[in-house]
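Here you get one chain, nothing else, as structure tokens; it is the form predicted alone.
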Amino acid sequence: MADKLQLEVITPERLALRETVDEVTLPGLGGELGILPEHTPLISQLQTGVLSYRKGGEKKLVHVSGGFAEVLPDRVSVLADVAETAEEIDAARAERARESAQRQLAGGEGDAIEAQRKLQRAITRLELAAQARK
């Protein structure tokens, strides 16, 4: 019986994270998924949000956007379009992206669904960056 989870977060560009952890919370398409060792296997689509994990008494946060997660009793594998720790987020760039998406939505320019996705990614990045500064 496993008492830890092997967590891997992979993007098309890199292996963003590989840790042995106690628990994981994922932003699943239908809501947050709490994962502990010996969880029932599942595959879930991810939405833009914060993946959190606990290692001992320490909780860490990672921005993820798009992709899928595979959960096995001893492993969580996340294949995300984007994955960034709070320290990796450029808050100024995220603020510019938020402003651009808001202008696009207000002006009715281009694809509104894609603009909404960009806005959500920027907001999540800004929230995570603010938490890292505390």
Second form
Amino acid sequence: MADKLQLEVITPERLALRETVDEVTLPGLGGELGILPEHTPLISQLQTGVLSYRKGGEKKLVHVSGGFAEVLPDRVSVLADVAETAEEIDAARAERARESAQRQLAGGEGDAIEAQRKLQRAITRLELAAQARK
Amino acid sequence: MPNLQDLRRRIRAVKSTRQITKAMKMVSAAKLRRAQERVTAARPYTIKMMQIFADLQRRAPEYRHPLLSGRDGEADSAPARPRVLLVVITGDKGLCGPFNTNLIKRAQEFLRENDKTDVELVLIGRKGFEFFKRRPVTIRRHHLGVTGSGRINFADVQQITGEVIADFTGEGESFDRVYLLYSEFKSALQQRQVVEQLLPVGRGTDADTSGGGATETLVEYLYEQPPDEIFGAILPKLIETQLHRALLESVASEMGARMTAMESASKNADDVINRLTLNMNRVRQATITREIIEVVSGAAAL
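Switch from the form predicted alone to the form predicted together with the partner chain and give that structure.
Every chain and every other molecule in the complex is listed next, the one we just looked at coming first.
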């Protein structure tokens, strides 16, 4: 019986994270998914949002954007387009991205849906960065 | 008889060239190492992706998607003159031996082999574009600067993939097949030009070549979304992954080829310097000998 989960966050460019954890919460397309060890095998699409995991008493956050999660009883693999741990996020860059997305939305130029997504991503990352600083 | 001054000048020139080629060799070696690391770093993602894809195929064998083979009912209803898109990845820079030439040659070969189809090109990399823009071929698009810095930006990959998929599925003038031509990285000394079918995605074949990752786990997954929907979302990503890997390999190949080319250029410079030095010494000796003869015969005449 496994009482821990192997969490892997993989992007096309790198292995962003590999940790042994107690609990993972995924931003599933249909809502948040809480995963504990011995979970039934599951595949889900993910939305842009925050993945959080608990290791001992510590709770950590990772920003993920797009992708899938594969859950096995002793393992969670996340395939994301982009993944950043809270410590890696560049708050200034996220702030700039948020402003540019808002301008795009207000000006009605370019792809509105894409701008909306960009804004969503920027806001998520900003929130994460703020939490990491605390 | 070349004069001493000229020979000295030429030796100096070749020496400074050798210095440059040596430096370029070192730089390429360092870049090659990093490129190889990136190829390795991208591997887990590819393997996982293939694994999930293989499982999905098993679970939903009847599922049809525009990006999968067997669209429009069956493949045998193919039009008389199919339209083919060839994506060619070349380098942005030269000075890397036969790297770009080999790729261009292979592309021309492909054009000859497929003269019964309408082939259009998507060119990634400056060298390929510069070659084909003066030739009677249809260039659909070109992308410059994707591989230039030796890093691959995944956003570029997504954009190119998006456009290719749009070409493939587009209304009316869509393409029937999409191929990818790139240089596979075997070793620093060896690159191989390969043509892969990018679209439509073959059933099963891709998973078989993924290195056994697909066969080890046959787990019954619970699907949070309907398999069809996940299928639809994973297919474009699969193509992105394929293109990304091709680009990474291409960069590694280019660096390898450049390293080899610069290595042989440095060796060549050594040879030239040796030859010139020998020549110079001979000329110098000849002058001295002549002068001695002049002195001696001058003395004898007294």
